[in-house]
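Starting off, we have a lone chain in the form predicted on its own, written out as structure tokens.
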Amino acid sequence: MRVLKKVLAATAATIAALALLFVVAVLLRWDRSYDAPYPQIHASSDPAVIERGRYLAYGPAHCVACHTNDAEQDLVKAGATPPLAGGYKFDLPVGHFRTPNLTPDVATGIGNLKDAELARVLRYGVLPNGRATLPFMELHDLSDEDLTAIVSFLRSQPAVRRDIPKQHFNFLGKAVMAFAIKPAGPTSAPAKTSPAEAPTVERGAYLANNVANCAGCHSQRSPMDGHYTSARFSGGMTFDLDHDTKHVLVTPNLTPSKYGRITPWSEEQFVGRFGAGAGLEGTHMPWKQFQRISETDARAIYRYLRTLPSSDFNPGPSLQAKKKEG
């Protein structure tokens, strides 16, 4: 018995020491900084370039859906286009976060940041202070042309003074930042120009993957670090609904399988659905923003989705009863 007690005591001491080492490692590593190239991107004053950026920010890239505050969300869902002054709150297992102010206000926005610093955040996921961003935006493979357009548009907005609270990471969040989150960066050398605006599979692939981030919601992902836990575009991501605590929204499978939501749809039906707007009250799908997607781009997305590998994952209906916790 005495030997057993010694073994248990030694084991407990070892576990406590390891736990202490882990805590110390988290506290030392969680706010580490990274090096990343500064893209040679320069804002343009060309009205056509700025308008291209506006189309992306208020349309397929739907920046306005998150970079506005809670009080503006109803306006955004109604189709308004306020300046991207940030403030939308995300409550996640790793902490509480509000989106930054992207207007050119010097005190609270991007007024003091260089074009290359903004471009680095979008392309490499590295903030001006060197810290990695959370994987909310998957714009790493934007072409230089579109990256320039977005930066140019951001510079053209009216400056809005809006103080945004700092990000709050709980201990779990700090552990994730210490050991799991790293800057993503582009998957290949970024293209100088975007695929021509035509109803092609190439154009659709660029929009669905690099601009609209369709897979980001239409796939299952870890709530901790955002990594994909299912086949891309196979659906199954769950969202709480606004004003409905009894149900959740489950994103549909977009692959051409027997469980694919759009498998039986014609191209005309798909384009028409984009123009119809929200069909489910409280949905997080940015329908008002996607209504601004040109018909040509909508056709390109449809044709690309038809080429995806078929996934037999069945996420079920979009509206599902919320599971009771515990």
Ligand code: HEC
Contents of the next structure:
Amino acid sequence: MRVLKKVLAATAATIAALALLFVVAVLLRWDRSYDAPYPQIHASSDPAVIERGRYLAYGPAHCVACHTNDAEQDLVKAGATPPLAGGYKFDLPVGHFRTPNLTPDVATGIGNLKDAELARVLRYGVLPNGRATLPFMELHDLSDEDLTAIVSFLRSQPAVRRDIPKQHFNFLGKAVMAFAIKPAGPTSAPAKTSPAEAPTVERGAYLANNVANCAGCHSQRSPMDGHYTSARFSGGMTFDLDHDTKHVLVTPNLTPSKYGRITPWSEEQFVGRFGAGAGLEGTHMPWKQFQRISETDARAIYRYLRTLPSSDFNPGPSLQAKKKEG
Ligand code: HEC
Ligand code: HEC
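Return the structure block for the form predicted in complex with this ligand; the form predicted on its own was the one displayed.
And the full complex, kicking off with our chain again.
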């Protein structure tokens, strides 16, 4: 008996020591600083470049869908284009997070940040203070041309003073930051220019993957660290609805399979659908922003989606009864 007690005590002490080590490791590692190169991006005051950035921010790249506050969200859905002063809150199992103010205000916005610091956030996923960004933005493979356009547009906005509360990570969130989230960078050497605006598969691939982040919602992903648990574009991500607790929205499969939503659609139908805006109430898809996508770019996206590997995953209809927890 005495031996057993000793063994048990030793085991308990080991577990306690390991748990303590884990907690210490999390606390030391969760907000550690990463090194990443500073892209050679310089804001331009050329009106054509700024206009290009505005098209991306309020259109395909939909920055405005996140970088506005709760009060502005309904206006944005109705077509307003307020400055990107931030404040929208995401409540997640790992904490609650607000989008930063991206207007040139010195005290609360990006006024004190260098062009290269802003460009580094988008290309390498490293914030100005060195922490890895949460995986909300997949803009790592933007061309230099578009990155320049976006930074130039951000600089051209009126300064809005809006203090955004600090991000709150709970312990689980800190553990995820410490061990699962690493800054994501470009998948290949960044291109200087974007594919020309023409209805080509190449242009569509660039828009769908590098700008509009279609796969970010049209795939299944971990609610903890956002990693992909299914084939990209195969659908199945579930969103709660604010106005209706009995239903959820589920993203459709966009691949050319028998379960693909757009498989029976003609190119004209697809272009028409993108021009029509939101259908389902409370949808998270930034339809209003995508309505601003040019017809040529919508054709390019359709042609690209047609070339995706087919996935036989069936996410079901977009509006579904919510499954009981557990
Ligand atoms: C799906 C929501 C979403 C979209 C779309 C989005 N962002 Fe963000 N952005 C965030 C969140 C959330 C953060 C905070 C990340 C963190 O704290 O790790 C952030 C942080 C940033 C930062 C860091 C600012 C700072 O001061 O630390 C920049 C710069 C930025 N976003 C620019 C953009 C631009 C430009 C676009 C459009 C091209 C964009 N974002 C689109 C959610 C989004
Ligand atoms: C922020 C999340 C999000 C992003 C980004 C997003 N979608 Fe969606 N999408 C949804 C949701 C949720 C639905 C289901 C509800 C609805 O139809 O609005 C949906 C529905 C759709 C539908 C079906 C519409 C219908 O009438 O049946 C198509 C087609 C579609 N998305 C294509 C795309 C394409 C192409 C992109 C990129 C250019 C994209 N989505 C980006 C969330 C998103």
